[in-house]
Every structure is written in C-alpha cells, then in structure tokens.
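First, one chain by itself: the form predicted alone, in structure tokens.
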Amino acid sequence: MAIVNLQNVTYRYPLTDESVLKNINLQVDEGEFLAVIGPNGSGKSTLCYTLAGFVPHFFKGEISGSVEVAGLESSASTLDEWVMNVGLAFQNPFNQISGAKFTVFEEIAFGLENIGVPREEMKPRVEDAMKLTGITDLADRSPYSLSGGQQQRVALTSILVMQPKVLVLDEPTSQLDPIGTREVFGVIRTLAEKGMTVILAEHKVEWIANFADRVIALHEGQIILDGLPGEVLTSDILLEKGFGISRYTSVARKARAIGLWKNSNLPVTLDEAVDGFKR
C-alpha cells in the first residue's frame, strides 16, 4: 500500500523562470527503502523538501499536481501537521543541532518537549530512539563534542524520537569520512530492517545497492529511470546522462568490451566485481 503518492508534481522556486520538478509521478509503498540519485541540480533536494512538505509551505513558489504523504494532502495541511508524519534530515549534522541543550540527551527529547509530550512518557521514547541507533553511551555527551558520524546519528535519533511514518534523507553522509558513512548508513538499515518508509537521496551508489529496495534516477527534475538497484545503477543511461556510477561497474563496462566480463549483469559493489571475475 502506497504511503507516499505524487502525481504529476511540477515545482518552481521564487523568482526563477524554469522549473526544478517536473511532472514527477512516484509512489513509495509502506516500509519500502527508495533510493533517489542524480547529477547536482537534477532536483534530488527539492524532491526530499516537497516530500517533507517545506516546499510549497516554507519555500513557496509556484506548485502544481499533487503531493500525498500518509493520507494528508500537501496543499491542504499545515507544516505543523505535516512533520508530525514526515522527518526530514540534511546534509550537514552541524546544522541540524539546536544549540539549545547542553547533552544529547536533551537534544533528543527537545522535539518531545516542543509539542507538549508529558515527562514520564518522553523519557522511554528518547531512551528507545537511542538505543535503536546506537547512541545510548552519547547520552551525557555535548553535542558539540561529536564526530561528523556521531552527530548525523544524534540528528536521526531527534528525528526518530517523533515517531514520523517517513523518513527523508537529503544525502546524510555527503561530509562525513567513510567511518561516519559507515556509522549512519547502518542506522539506516536498521530503521528500513524494522518496516520504517525511508526515501534516501544518495550519491554514494555502492551503500545504495547494499540496501535499497528500489532506485529511481532524477535528471533536470525529471524520473527517467525507476526499478531494481542493479538495474537502475548499471544503466547505460547513467553514463550518457553524467551520473557518477560505481568504479566497479565502470571496470566491469571496460572488461566485458574486451571479452574479460562473461556475465550477462554487471556488478555495482566489490562483493558483486569479485564474484563476477572469478566466474
């Protein structure tokens, strides 16, 4: 059943003349993990702000078509409404920390506190939230005092923490060291594992075909591409398109032209290239 439903989203900023989004039709089913890739300024981010409702209601612009997330109708919500069912979270950690609170802890339960949640109920959902990923040991840490990796995962957790049917990702490992990519997309995994929605918008294609279920490709804000990982990340269409694809496929693509490359799919992660060389 689809959890998320757009239908023919068409999308402009203020004061600009061309659209970023354009006559996106996309439904992502309950539970599903949907990874979104694509050039820089293919429209990745908007897509993530329109899914978690900051487009039209904090960016504005000029929308049309439809956006449906968990039975709620964009245009007729508030935002206040919407991010109680969709969490959105951003490229930079650093960014996502309130600077109000003095321990992770209290990051995690300041959402909690925001909306009114009485105390004997918000301190079990904070110390769930950070057990899910991992954090628990952070807990009398400054935030402030975190890695990059630390802190994308005390960001995920106050998102956690709300409970949304939703999670969107805006490329949350794009400055974090292979460590701190290794440390969130694990946390990923095991949300997208217990049955969360999660829509991740991702350059790192290797980590994407590890743990998504389904891969859509956007390009100068349109879907041209939509299926299994294997089959959207080796894609011809990709290379002709500028996309970054996995060195593993771009050496399996050089091999199999010279006759090196005998299987019929090529591979994306290093795992899939040893197994198909040695075959």
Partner chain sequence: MQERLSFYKKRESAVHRLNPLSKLTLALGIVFVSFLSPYYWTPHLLILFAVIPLSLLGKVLREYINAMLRLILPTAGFLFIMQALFQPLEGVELFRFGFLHPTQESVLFAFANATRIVVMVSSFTIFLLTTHPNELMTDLTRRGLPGQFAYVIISTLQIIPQMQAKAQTIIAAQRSRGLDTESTFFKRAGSLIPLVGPLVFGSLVEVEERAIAIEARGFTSTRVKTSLNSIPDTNKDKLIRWSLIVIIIVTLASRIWLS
Second form
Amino acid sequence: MAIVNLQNVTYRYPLTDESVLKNINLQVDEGEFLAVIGPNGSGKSTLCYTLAGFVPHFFKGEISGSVEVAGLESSASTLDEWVMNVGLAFQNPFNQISGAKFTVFEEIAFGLENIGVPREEMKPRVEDAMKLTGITDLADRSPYSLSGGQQQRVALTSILVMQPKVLVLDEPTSQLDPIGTREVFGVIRTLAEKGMTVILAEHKVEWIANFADRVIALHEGQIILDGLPGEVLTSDILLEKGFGISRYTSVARKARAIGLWKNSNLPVTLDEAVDGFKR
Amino acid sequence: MSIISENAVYFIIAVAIIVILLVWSYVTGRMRKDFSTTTWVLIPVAIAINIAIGQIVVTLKLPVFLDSIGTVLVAVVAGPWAGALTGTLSNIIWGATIDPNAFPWFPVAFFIGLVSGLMANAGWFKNWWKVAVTGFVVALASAIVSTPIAVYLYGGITASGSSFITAYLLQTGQGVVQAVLSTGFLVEPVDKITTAMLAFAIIQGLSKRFVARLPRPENAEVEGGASQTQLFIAIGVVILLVLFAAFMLGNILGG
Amino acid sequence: MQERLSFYKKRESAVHRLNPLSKLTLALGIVFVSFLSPYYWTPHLLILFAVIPLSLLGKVLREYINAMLRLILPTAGFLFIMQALFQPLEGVELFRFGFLHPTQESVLFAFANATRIVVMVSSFTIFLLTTHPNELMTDLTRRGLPGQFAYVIISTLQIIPQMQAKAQTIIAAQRSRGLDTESTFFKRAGSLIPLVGPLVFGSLVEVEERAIAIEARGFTSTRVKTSLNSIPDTNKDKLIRWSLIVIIIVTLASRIWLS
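Starting from the form predicted alone shown above, please give the structure in the form predicted in complex with the partner chain.
All chains and molecules follow, beginning with the one already shown.
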C-alpha cells in the first residue's frame, strides 16, 4: 500500500522564477526504503521538505499537484498535523539541537512535551528510542558537548521518539566524518530492518546500495531514473548528468572497456566489485 | 508628594497606551503572525548578538554601548512586540548571567525594541537618513524611560560613567530629574543612531530570500536613491538632530 | 568552553528544595520591601536578617560573598561615593574641598541608596545561585507561561557561550591578519565591522534551519504541553508565597500612610 503519493507536483520558492520540482510523480510503499540521489541543486532537499510538509507550509511559495503522505493531504492539513506523522532529519547536526534543553534525555523528550504526551509515557518512550539508536550512555550529557555523529544520532532519536509513520532524512551524514557516518548509517540500518518507511536523500552511493529497496535519481527537479539500486546506481545516464557515482562502478566500467570485467552488471560496493573480479 | 503623583499619572498613561497597542495587535492577529517559529529562534540569536557585540565594544574600548543591535534588528523584521521582548529578555538574561545590576533597566530595553519597531512599521527604516532619525527617536525614548529608574532606584547617580555628567549638573544646581534627563539626551543619541545604522547595515547584508521569510520583510525594503547621497543626507540629519538635542537641552536646563 | 551560562550551584539545601516560583517571589519581595519601606534602616536589616541567613540556608554563602566582592560592592561603593559627594542635599556640612561640600544628609542618603542596591542585587544573586534555570522555566510553563518563553531563555543561555567563543576566535583571527584593536579611536572604530560582520551573519543564516528543526518536533503544536520533570510545590511553598504577598502589601500600605 502506498504511504507516499505525489501526483504531478511542481513547486517554486517565493521570489524565484524557476520551479525546483517539476512534475514529480512518486509512490512509496509502506515499509519501503527509498533512496534519492541527485547532484547539488537537483531538488533533493526540496523534495524532502515537501514530503515532510515544510513545503509549502513553512517555505510558502507556489505548489501545484497533490501531495499525500501517511493519510494526510498537503493542502488540507497543517504543519502541526504533518509533523505528528512524518519525521524529518537533515544535514547539519548542530542546527538540529533544539537548544531548549540541557541534557540529551531532556532534548529527546522535547518533542513529546510539545505534543502533550503524558509524563508516565514519556520516560519509557525516550529510553526505548535511545536504546534503538544506541545512545543510552549519552543521556546525561549536554547535547552541545557531543561529536557530530553523536549529535546526529540524538537528532534522529528525537524524531524517532515521536513515532512517525514515515521518516525523511536529508543527507544526514554529509557533514560528518567517516566515524560519524558509520554510526549514523548503523542507526539507519536498524530502522530499515525494523520495517520503517524511510526516504533518504544521500550521495554516498555505496551505503545506499547496502540498504535501499529502490533508488530514484533527481536531476533539475525531475525524476530521471527510478528502479532497483543495482540498476539505477550503475546507469550510464548518471555519468552523463554529472551525478557522483561509486568508485567501484568507475573502476569496473574502465575494466569492462578493456575486457577485464565480464559481468553484465556493474558493481556499486567493494564486495560486489571483488566478487565480480573473482569470476 | 505632588510631584510623585504627577509622575504616577504619566506612568499610568504610558502603561495604558502600551496595553492598548498590545491588545490591538493581538486582536488584529498581527501578533501571531509576528511571533512565527522563525521569530522565536531569531530572538535568542539577537540577544546573544546584543551581548557579544556589547562585549566586543568593550574590548575595542569604544565610548558607546551598542548593546541593542539585535533588539533593533528583531524589531524591524518581526515587529515592535518581538523587539520589545528581545530587549526585555536581553536585560533579564544579562542580569541573570553576567551582572545582576542589569535587571532594573529592562524597561529601557523594552522601549528600545518597541519604538524602533513602531518606527520601522511607519516606514522609517528604509534608507540611511530615515534610520538615523529612528535612532534618534529611540535615543529620546531610552533617555526618558531610564530617567525614572535612575531617579527612584539610584537617587539619580547610577553606576555608569555618564554619571559624572549628572553629578556635575547636580552641582550646578539642577534638579535631579533635569540632570538625569539631560545626561540621557547628551549620551544616548550617538549610541542609538550608531546602533540603528549598524542594524540597517546587517539587514542590507542578509539575503533577500531569507528576509522574505521573516514576518515583516516590507519594513526592510530599501528605498531608491544612490547610497552615497543617502549617506550624506544621513550625516546632515544627524547634525541637525544633534543641534535639536542641544536646543532641547538648553531649554530643559534653562527651565 | 563553558557550555552554558548561569550562576547556579548544585547543592542539597532547604532553599534549593523550594519551588522556583516561591524563590522568585522571595527575591522580588525582599527587593520591594527594601525600596518601599518608609523606615531608614529596613534595607540594612534586610541584609542582616534575610539576605545573609538565606545564603547560609542555601549553602551558597561563599559564592554569594564572591559575587558580592566582584559585582555588588564595586557598584555600590561607586554609587555611595558619587552620591555622598555630589547629592546637593541641604544640611550639616561635613567638610569642604574645592567645590565639594558633602552634608550629613547626603551621606546618609547615599548610604541608604547604596544599601538598597546591595539588597536588590544580592537577593537576585541568591535566587540565581539556588535556582536551576530549567526548573524555573519548567515550573513557570506549567503555570501558564507560553512554552516559547522557556525555549527563548534556555536556548539563549546556551547560545551566549558559543557566541562568545566565536567572538574570541574572530577577534584572534582578525588580529593575526593585522586588524587594529589597540591604537587610535578611528582605527578601533573601523575594526568594529570586520569583527561584527562574520559573527552576526554566521549566526543569522542558521536561524531558518533551526526553526525547521524545532517545528519538526512539534514546537507550534496546539496541544496542551506536558513536561518531563515534575517540580514539587508544597503547602509550605504556598504559605511562603502568600505571606510574602501580604508583607509586600503591608509595606506598600505603610509607605502610603506613614510618609
């Protein structure tokens, strides 16, 4: 069953002339893990904001077409209702710390306080969410004293604790070091395994290949590819349009040109590349 | 006693005007629009700007305070009430974290925000010379509001350096209210006009798209005219205002 | 870097255990009484019988004395000297030095005034030393203060140290590029823009993202907010608050009828 349904969505920010999203049609099933790839300025973030309700409710501007997520229809609902159903985390971990709380535990409870969850229910929910993301030991620390990767996991936990039906992640690791990236992807893997509906905008294609059920490629506000990770991430079109691609794909493509790569499919990850060369 | 009750009347009138303004902006729904989430996030940043710049100015040993740039900034882009709140909380937080002596002056900060917001709403924040006038009006408000606080709480002579001027005026036989008010009129304009101009410069430096998503982008629109000419007019206006202040001062001291 | 800015000292004490609103009422009550009381010695007695015992009871005497020496006494001392010398009050002249001729009245006036300032700043200081900002805001929010106020206060307390650290970094960086922060007035004034610019713009561009982040967590939700921590409010607290209100009213009345 589709939990996300976008029909002919076109959107333009205020004070701009060009549409950032053009005629987007997208269905995502419940429990599906969808990755969105695209160069800078392709509309990835805007798509994420649209799915999370911030376009048009926060950013204003002109939108046409219909946006339906988790049973809500964009034009007929408020941002308030939207955030109860769709969670959003984004790039800069530092800016996602609310600032309203002195400890990680309180920080995670902030959203629950805002939506009026009773106190007895709050504590176990925060504890469960922290266990899920593996940050239980950070509970009493100040959110500002943490590393980027830890802060991003706190940000994710703060969203997860609100029990969204759909989770939208806009390049959550783009400002993290390799250790932080691994920590955050560890959490994302857990969520995917638990059957959460996740939409992840990301350019680290090797990670995408590991978890995504499906990948769409966004270019100048349009979806140009939509399919399985193995197909989309190795497509020649990505190369033409200036997408970032996996170095293993590049190597195998060169190897294929001189006859060293015999498989029909190109690899995305190291393991696939090693397997392919072994044969 | 009769002087006190006369002042109490002024006080009650001032409070009544504020309450009417407050109710009016609440009823018209303007208030809710002004206090968007972005405004609530902007206010702490503005308070921190007030305090950080206030401290840089101390480092540079400049003879001004410049501790309300953030307040004026919020007042312009998010309306007088957001500005007033920023000012008030700035003083309360300054008092609660750095120096408890700052507490009693919060009404001054309240009015700096309120008056600069009202001026901006009236279109007096759209070019250099209008901003200078706004700064001057804010200075007058600030001098007037700080007078009763200085007189009733501190007996006229406060802990700030400008008290030497007050002390001198007291020695020349001026009444305490006149002495404090004149000191304020002498000291405030330079500070508040600079503050307003810096806030204007900051708003001009922000991206149009960012300003457009704030509650009152129309207050920050710049009027046409070459900026060089504007600056000269601004300087001229400042000189005129200073002369006007000197004239008023002469009247207060004479009378 | 300090992570947050506050005077608060964590202790186990009777004062710490009081409800934050009771402590706030207490602090304001002391200030009101010291300013409104018609009796000359009230502020002095308040220091001896309210401020100092409270700081002892709250186990913050040392911090209080520290703040007293650093913040309160210099201000009050300056006030006392200025007012004693310059208040032109008629009365018994104590001495004459040039144009200065302080009278007994002006010295007494200055002494009372300076003491009142000491009482005011002291009572706020003890309140701040014994009250965690988070507890105060949680309690006030529970009593109906809009949640946004708690957000503003607490996040300001956390932003200021970050901003100060950033300001120090920028000052150091600009100095190493030869920026003048020491010499003539005009050079120092000219230094202001390169220092203020990066600081201000850097923090303003973050505003939008931070607004999105808290919106995503229901900041503008119209539901009735709840809170994680419960703040105790005992009958003793209520008694303290009501007696303080009575004391303030009595003082006000005595001010009106006795002066």
